[in-house]
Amino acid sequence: MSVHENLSVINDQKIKEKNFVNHYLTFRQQRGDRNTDPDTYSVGGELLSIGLRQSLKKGQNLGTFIEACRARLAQRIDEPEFLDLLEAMYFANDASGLFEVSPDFMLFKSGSSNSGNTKHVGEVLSGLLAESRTSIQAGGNNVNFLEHEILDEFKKIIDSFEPENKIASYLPFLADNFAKDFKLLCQYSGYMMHGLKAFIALYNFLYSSQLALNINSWKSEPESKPLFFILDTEKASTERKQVRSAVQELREKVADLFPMLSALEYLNQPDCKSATRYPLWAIRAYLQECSSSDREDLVNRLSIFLENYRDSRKLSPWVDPIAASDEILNAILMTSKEIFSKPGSGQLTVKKKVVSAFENEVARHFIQNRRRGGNVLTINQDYLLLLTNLAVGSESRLQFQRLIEEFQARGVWFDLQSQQALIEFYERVGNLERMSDSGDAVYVRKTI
């Protein structure tokens, strides 16, 4: 469905009691004190199948497929010991072993978690695969000869199909680089298996601050915006105004989030399954490049939407001149951040709850607190190495300012004090060129 659709019956829409989100925003209120990363393999699955366009055949499953490698295996090894010793590698433990043996097998584990916090980020992060409409193409697998049984029994099993996306990406750039990256990661079996965990915390990161940073530039496309790390050897001195200031800027942004995105659902027609949802910038483009009549109209209609969306939140009537499509979608935001900020409201203790969220479950690989330094945004040397292997891509080195600027084409800022520490980490660990014939062109390899 179109946004002309979406916007047409949003007079029919029924404000419901509680506020919201749906779509696009991978955790929602914290409710313990208990943090949990998402489920790696049901993530890593979602992802699988989005970019091979591969899933299971009906019926199948972890465990008819374990039965059926058992006769298949029976039938080649003659010694009862051996079965036992392929059982203990593979098939005990929910499978363990068979996931060190291909990345393929994860389509298994694909959305099977329950944990909303595994399903938020697998959505998001397989949204922005899908928006790519990239497709992947497996590395191939140095696998013994028994474990080549396991693998083509498992071919048997697979269907092939199309993705089909119901949800226009919020950050474009983003998912054009996310796709590059996954695709890249997929190339290297036993390197995207040990790194998975960190890629998918990195990117539900990134994800996270860049909508944030973004969900009030609502009247342009969204682009990187400037969030500066440091190195988590490097010191966060008074001057470095930039690294001691992102944290509470981007904490402030974030509490925007939760208001803003539970008004947009109400743009997306939330009760019908089948409509596309739309980020605010795609719908404001969309009024503008609309037909006067029809921006006219829509306008009216969203006016009286705002009219009973204020009124079931007992709050007065919105009072400034609406006559533009920019000034009614102004006022429909401005309302949902009304709502979240009355003082001892259930709302605003929401809104508290979804920062907190966000602080100590996305974020909390990322943030460290150095005491008179207050809290900065660090990446230590694992993550630092991942992101530099996806920057470099497909190339072997990248010269060092290409790789500063593939670093902020994913949302990852440093000033000229934590680049010159990059340097110098680059060439303690071994991975830096310096060209005798370019000056001082210092290029950077990666390490897969």
Given for the second form:
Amino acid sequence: MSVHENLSVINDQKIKEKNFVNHYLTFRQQRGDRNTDPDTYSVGGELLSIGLRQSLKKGQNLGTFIEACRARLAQRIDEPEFLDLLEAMYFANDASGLFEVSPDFMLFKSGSSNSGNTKHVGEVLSGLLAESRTSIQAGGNNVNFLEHEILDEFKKIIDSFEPENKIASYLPFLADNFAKDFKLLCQYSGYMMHGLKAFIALYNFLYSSQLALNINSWKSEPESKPLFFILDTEKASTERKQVRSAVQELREKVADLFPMLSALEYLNQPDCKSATRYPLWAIRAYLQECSSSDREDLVNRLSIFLENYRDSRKLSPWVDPIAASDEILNAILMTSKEIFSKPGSGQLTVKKKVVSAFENEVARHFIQNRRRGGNVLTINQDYLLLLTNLAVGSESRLQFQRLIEEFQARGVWFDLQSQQALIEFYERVGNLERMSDSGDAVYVRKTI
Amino acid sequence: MDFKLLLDTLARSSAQAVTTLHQGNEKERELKDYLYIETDIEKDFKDLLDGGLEAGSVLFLCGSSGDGKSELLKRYHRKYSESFRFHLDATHSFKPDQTAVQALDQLFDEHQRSPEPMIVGINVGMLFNYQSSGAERHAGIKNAIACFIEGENSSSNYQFVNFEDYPKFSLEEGAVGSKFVSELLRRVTSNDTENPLYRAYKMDPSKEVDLKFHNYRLLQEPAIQKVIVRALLHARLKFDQFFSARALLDFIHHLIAGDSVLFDNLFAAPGYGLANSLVGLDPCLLRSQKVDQFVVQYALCIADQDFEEFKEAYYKKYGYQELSPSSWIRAFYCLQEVELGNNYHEYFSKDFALPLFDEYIYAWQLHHSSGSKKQLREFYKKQLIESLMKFANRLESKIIDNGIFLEKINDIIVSAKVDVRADLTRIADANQKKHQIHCFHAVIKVDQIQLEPFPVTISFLELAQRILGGYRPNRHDKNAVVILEEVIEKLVSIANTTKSIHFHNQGKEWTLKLEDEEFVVEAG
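Now that the form predicted on its own has been shown, please provide the structure of the form predicted in complex with its partner chain.
Everything in the complex follows now, all chains and molecules, and the chain you saw is the first one.
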């Protein structure tokens, strides 16, 4: 369904009692002190399913598969004691051993988690992958002949599957990189199993932070906005303003996410399951492009919605004149911010809780308190090596300056001092190649 | 001109450190001319010019800053400026609002308008920049640069002469060291009237007491020059240090005119560039009983008659200098091959041996010469492959006695036997570049499968030796482990394809074989 269809019924849209966000956000308000990471296998399974365009055949699940494997192995091996060993190795404990053999088995867990957190992360990240429509070929599995047998059995219960995506990506620039990076990961199955958890955490943060930085500039298509990190071994001295102010600025922008996305929900037919959801900037772009009669009609409908919206939230009517499409969008978004900033209101508490969920769940590994230095965004060695490998991508090595550009394209920015520290880091790791003493002739190699 | 002033022209900060087409002071010019050494790159460059360049072609003379590009171009400018166009400094722009890349665009525009061949001195980094951001209309040049980066030194109208292809150090048998640096040190110190520095030294009335003259006298000792060249070679191997002519001259200046005595200037004066790397090679960092004992005794003023005698002999030969115990250790190191008094310093010579470097050089030579298959096989078997296997099995070294670790799932360990051997037939092919000294390429095969050659640097070899000695690096110990892990990963993936695997579980062992598509299980 198009933007037009979504907007043409907006004047009839009932305003719900509660504010809600169902799309585009990987975190919700934090409840309790428990921080749970998203379930790696579940999110990974979802991503693989979309990337490989595969899903389990109907009626198949982990239980039936284990049974089939047992039967197959028992047929070929007539040493009961050894079969017991294999049972303990691969199938005991909900087949926990199986998942160490090959990433393919994650398909069993695709979307299986009950945790809200995992669901939201899985939905957004698989949305990124689906949007780019990249189809992925799994790299060859490096397994021995016994495990081949198990994988053979697995292939029997796999069907091809055409993912449908009803959510237009909010950050197309990131979606492209995400798909490219996930594709790379799939080519190195060993590395994938080892690094998938970090990969999900990294992209969860990059997506959320860039979404926050882009949400207010809905008049243009999103792009990577500067967000300065330092290495965890670096000092954040006072003259590095970009580094010192990053967390504070990000926090302020994150506060706008919930209010603005909750208003966006109404523009995308929240009650219609089959509707396609569009980001703010795409709706704005449509309103700019459509014919003037259409625009006039839609602006009128949006105005009626605005009136309802303000009325149901007990706000006085909007007074500024509304003629252009940007003005009405602006009025709706301002209204949403107004709703969430009433002192003492429940909405204000919700907004605060959402921000703290971002800090404690999504950004936990990236925000570091440096006491007098305040909070800074840091990236540790493990994430850095992962990001480096992703950025170098299918090449075997990349010129340092190009590497920095690749980082930026993914929403990780480094100032000149950090770039110096990066060079030292790579030198220590041993994946740096210098062609001359000049800083421009430096290459960084992949470590997988 | 006085010794100090003349010496200072060698420093990086001197006005003479950068060559332009204009003449400098005559005395300074004389020293520079005297020190100038004709190198192989110059011969090749000259041959190219003499052979004539095609109309419309460009010759890039590229290298790092301070390699001597401008010096070289200047020497040929007068003779060839009528037939070729020279451009010395590609990092400069012609106008304040122009970047260096735009300046190059302009230069190439002008070049395309005339058939005159052009010779450009350019930094490799600048070349890279031009490749990524030069104007599209010069796509031909950008392509040529891309080819050059991939190792192609000439394509159509564009030729590249690269200083990196003419390394200043060699590891070849019989020529380990650096002709260039040795010759430079010799020229700086030679007691020849042609040497302006030596003449200035002779003329100076304060030469008996001043520290820099003391250092100059020390540097005149050929055996000390040898130690310095060796230390520089080690820095080149260990830290992948770049050596440009300018950096070397600056270093010589630092040795003589630094704040302290030569030994300390050599090993204990962190600053920038070369001197910084050498700090890591300080003989005081070597832990040995004799060295420690000497330092303690000296600090406690315990008299040692032999040492007192040696000191006297030293003062007599080079002049008086008050030295700290660590400076004496460095002195002993530098004087290793000098006969002096009762030769007290020889007592330490064993402690100063650096077997790692010698072994690396030995292994490098084995890889770059034909013959000596036996020693090669020995090196692979006892050092390289042994350490690879030890590292691969590090987590379960007690359980896997014969084979390679594949995986561990729910406490059950899987391993496979593989035959890892040196692939002697491919070694020569993998090691063709004799000027690449900071690594050699090891070639192994697993069962019958050939593994891609992998580079072995001195850090890699050091790690291998430490692993053999019982050291177990972990994930956070990133140095050189990356290459090691890469190799192991390939080994494991090949081992995974074998038709016989072993399971180890709580003291019990099973072997599973694939024979004619049938599974065969054997216990024990």
